[in-house]
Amino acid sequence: MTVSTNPDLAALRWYLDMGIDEATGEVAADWLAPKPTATTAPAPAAGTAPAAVSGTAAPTAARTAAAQTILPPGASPPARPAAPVLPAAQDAQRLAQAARSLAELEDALRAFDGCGLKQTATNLVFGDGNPQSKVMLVGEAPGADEDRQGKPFVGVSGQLLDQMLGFIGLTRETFYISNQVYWRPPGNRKPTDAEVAACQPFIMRHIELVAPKLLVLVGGASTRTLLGRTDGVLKLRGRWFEYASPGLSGPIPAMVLLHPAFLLRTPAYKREVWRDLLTVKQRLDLLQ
């Protein structure tokens, strides 16, 4: 085989094994630049008093002062106010519960604009499976081949899950899988918090439409979203977590599982893994 020499060809193909296949701009994104620090305010014009002493501006030096006021004893400290709930995550509530159905809830996301990976997106990317399975699979994003085909895990990935589960007796048409995110991140990369957050009214509601009897967070990004756990998935898989909602009669056993792609790259965490899954197959039995 010909080894090509171009350091272009070389750069292309250097790109496409870290996933990037797709531009989204003009100009390529940085996501590791430090973000953009406020510019100085420039200095007053002659014969017009310095803000500070205009009232305009507080000094640095007052903010600081107050912001470490000494408080008396016994008493405490004001209350921060409540994270604000952004316009997207409101609308996305209002729309995921309004949905009486799975297709009346994909039919919401089709018509949500309050999420920007969409705009990079090929396909929505809703969920596969047999949506009456006792079993149902959430994972954190689309990838490449995902977004092509509109359907979750099936790419290199998808495979490997399949041929696990298959292990114990579970298919496609006897299981159930979707993602927290519906859309794929340009280059595959990790879903921003507001990303996540726009998307998890719909995943929640996705969920309890479903109504499964065991539910199964693959990797740590459907953990932290569902389950509210910052523990690493490591120290969290294998063991089972109760997952709650309003819109479920009861809770529901969810296990954490390793995510495929990290047994891609750490294959030694296979025994690990097959000994979680012998752990579902034990509970869905006694389900039967």
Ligand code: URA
Contents of the next structure:
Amino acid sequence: MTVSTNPDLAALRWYLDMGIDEATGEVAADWLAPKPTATTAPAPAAGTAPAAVSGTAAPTAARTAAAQTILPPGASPPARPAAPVLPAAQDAQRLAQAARSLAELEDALRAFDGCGLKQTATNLVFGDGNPQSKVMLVGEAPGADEDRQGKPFVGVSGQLLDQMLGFIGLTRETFYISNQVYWRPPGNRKPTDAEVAACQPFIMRHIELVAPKLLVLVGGASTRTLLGRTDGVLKLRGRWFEYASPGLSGPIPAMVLLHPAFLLRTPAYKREVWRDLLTVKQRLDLLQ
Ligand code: URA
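With the form predicted alone done, generate the form predicted in complex with the named molecule in the same format.
Full assembly next; the chain just shown is listed first.
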């Protein structure tokens, strides 16, 4: 990598390295400038909504709360009423279990504030494809393209995955796809254990509501979350496991597939993926 001596370019490079790879507004915000506090800010005229910042996504409650905590130097924070804090996992479990349909589950996720990823994401990335399908795939986490479009696997690795599944006759009309977490981790970092745990009841309920006949776990991350298998993905790929959860009528055969992003970096594994896809097809054919 060449190190730029232009300070503007060096700053941009630093932003990229920190995972800041998108502008969220037309005008740069000076987050260090003193902000008007609730007592000094002009109140919106009665009956009008506060003006939205141009070009930004609707602020989440957490973003709004964070913005309100910026105070002029020396000012002490106002006393706050203690917020009732539910442990995120308990809240997630309750919300997910209450959902009786995919639409209700999606609404529950939109209302859920227990996963920090939501604060930096633009869109919820829920699922795509045919929810009546016999095959459901679960990947790791949305990336930048998915975050922009609100759909899983629409970026470069998604296009490769579509191509791979096309080889065995599957399209988005005949498979259903989601991820183990529903918002993009900033800078495409790996989701933390806490973020994965917060979303886990939702993806488990998601699988129960789709009730596929076959589950394909795309990559090691969703394999660890849903099967609890910690061996390397190269050891697990191509093998059938059983996935079970209380809301399913019985265990579902689950296959571990190498992640297309891994394949893009390591094309030498194409042969293994091809073999694994044929195994999925054989099993699917038995279900027809
Ligand atoms: N990788 C994933 O695991 N999921 C996506 O949605 C996109 C890329």
